[in-house]
Amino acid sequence: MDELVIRQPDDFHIHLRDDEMLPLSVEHVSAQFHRAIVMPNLRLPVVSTSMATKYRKRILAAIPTGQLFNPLMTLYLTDRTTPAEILLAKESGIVHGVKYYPAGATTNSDSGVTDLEGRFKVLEAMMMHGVPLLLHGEVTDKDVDIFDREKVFLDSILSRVVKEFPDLKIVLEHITTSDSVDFVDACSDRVAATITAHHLLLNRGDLFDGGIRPHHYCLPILKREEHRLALLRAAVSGSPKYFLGTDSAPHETHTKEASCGCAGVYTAHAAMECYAIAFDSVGSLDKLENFASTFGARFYELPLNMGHIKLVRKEQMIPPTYAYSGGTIVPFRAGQALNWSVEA
């Protein structure tokens, strides 16, 4: 198969950032996706419906002329989030989830939750009002190996949340292990997961291929090849529990190439091409449309998009960097050729 036309996809997990970075990230995501679940971990986190409304206006103002793009907003769960704020979020019509970050887990997560059990009244309100819980599924205990943090989270935290709140919609975002696949498969249809393109294409060996590769460093961190293959099997399985979420996360070049580099992989510039490469690698391009365009929309109870995009087996070169007014971003597969392209 050298050409594939699919319903226009949605990205159910993306970081757009703010200020100088915002126009570039919005330009890239809106070129391929009609909607995106926008993460709230800005330097000043989006903790209220009022803040989400203002952030959404900034995103809309950054959309290039002629593009149709609908940002779906989220709130940042903190130790101070209240059930009343959840009701406001639901009534706003623009907030589609609440994001849980364990404090200190990843970029701009210092305001994250220190005690999830202490937030159970908020989770109860989310369940009551039909607001999904979106999870960065890792523990941050220093005595837990970084490669085991996702599994420990499943065993010690998420298993209890699922039991306590059986009707709460939960998205375990950017899963990285076979343990997460097994967990999601065993849960009801109220529990789903997003899978990134870079976790489908890379394993932890790629972090050290010829030297340390800072632009492959993300959290949750890349895992063994056996886990990558488990994610790929889940993505192409046809199960509606798994859908597209890029976790595309732009960082200024010098903050990645640093003595203490930050986590995040930028894939928004060629997201669908990267997913096509992954699905094509196991002869499952016919499964890409549901994964990218159907399952996530149905989980979030959104109408399916009416437009379409065309993927063609055509080489494109990824530039070494993308410039914006504040600096440069090194994209995924920088300076390399991809054998798929999105045709306008």
Ligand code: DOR
Contents of the next structure:
Amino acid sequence: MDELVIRQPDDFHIHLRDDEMLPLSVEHVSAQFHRAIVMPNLRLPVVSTSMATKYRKRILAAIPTGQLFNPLMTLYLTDRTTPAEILLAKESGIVHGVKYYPAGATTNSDSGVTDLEGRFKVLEAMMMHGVPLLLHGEVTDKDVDIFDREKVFLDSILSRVVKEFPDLKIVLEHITTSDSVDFVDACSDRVAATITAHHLLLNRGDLFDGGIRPHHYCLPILKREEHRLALLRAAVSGSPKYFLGTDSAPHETHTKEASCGCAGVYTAHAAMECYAIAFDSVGSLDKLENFASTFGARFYELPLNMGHIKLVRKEQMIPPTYAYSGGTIVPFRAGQALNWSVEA
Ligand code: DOR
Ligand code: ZN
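Given the form predicted on its own, state the structure of the form predicted together with the named molecule.
What follows is the whole complex; the chain from before opens it.
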């Protein structure tokens, strides 16, 4: 298959940031996706519907003319989130989920939750109002090996949440292990997972390929090859529980190429091409449309997009950096050729 026309996809997990970075990240996401679930971990986290409304306006103002793009907003769960705020979020019609970051887990997660059990009243309200819980599924205990933090989260926290809140919709974001695939498979249909393009294409060896590779450092961290293969099998399985979420996470170049570099891989510039490469690698391009354009929309109870995009097996060169007014971003596969392209 050298050409693939699919319904326009949505990105169910992205970081767009704010201020100077916003125009570039919005230009890239809106070139391929009609909608995106926008993460709330700004420097000043989006903790209320009123903040989400203002952030959404800034995103809309950054959309290039001629593009149609609908940002789907999320709230950042903190130790102070109230059930009343959940009701406001639901009634707003613009908030589509609440994101859980364990405090200290990743970029701008200092205001995250210190004790999820202390938030059970809020989860109850979410279950009642049909607001999905979006999980950064890792524990932060430094005594737990970094490669085991996702698995320990499943065993010590998520299994309990799933039991206590049988009707709460849950998305286990950016899964990285076969353990998460087994967990999600064993749950009912109200538990789903997003899978990034970089976790489908890289394993932990790519962090140290001839030297340390800061642009492959993300959280949850890349895992062994057997886990990458399990994610790939889940993505092409045809199960509606698995759908596209890039976790594209722009960071200014110098904050990644540093003695203590930030976590995040930027894939928004060529997201669909990267997924096409992954699906093509196992002869499953025919499974891409449902993964990218159907299953996530159904889970979030959104109408399917009307437009289409065309992917062609045609080489494109990825630039070494993208410039924006505040600096540069090094994109995934910088300076390399990709053998798929999105045709306008
Ligand atoms: O690699 C990551 N980058 N993982 C996250 O959970 C956050 C993200 C970011 O915001 O940069
Ligand atoms: Zn993320």
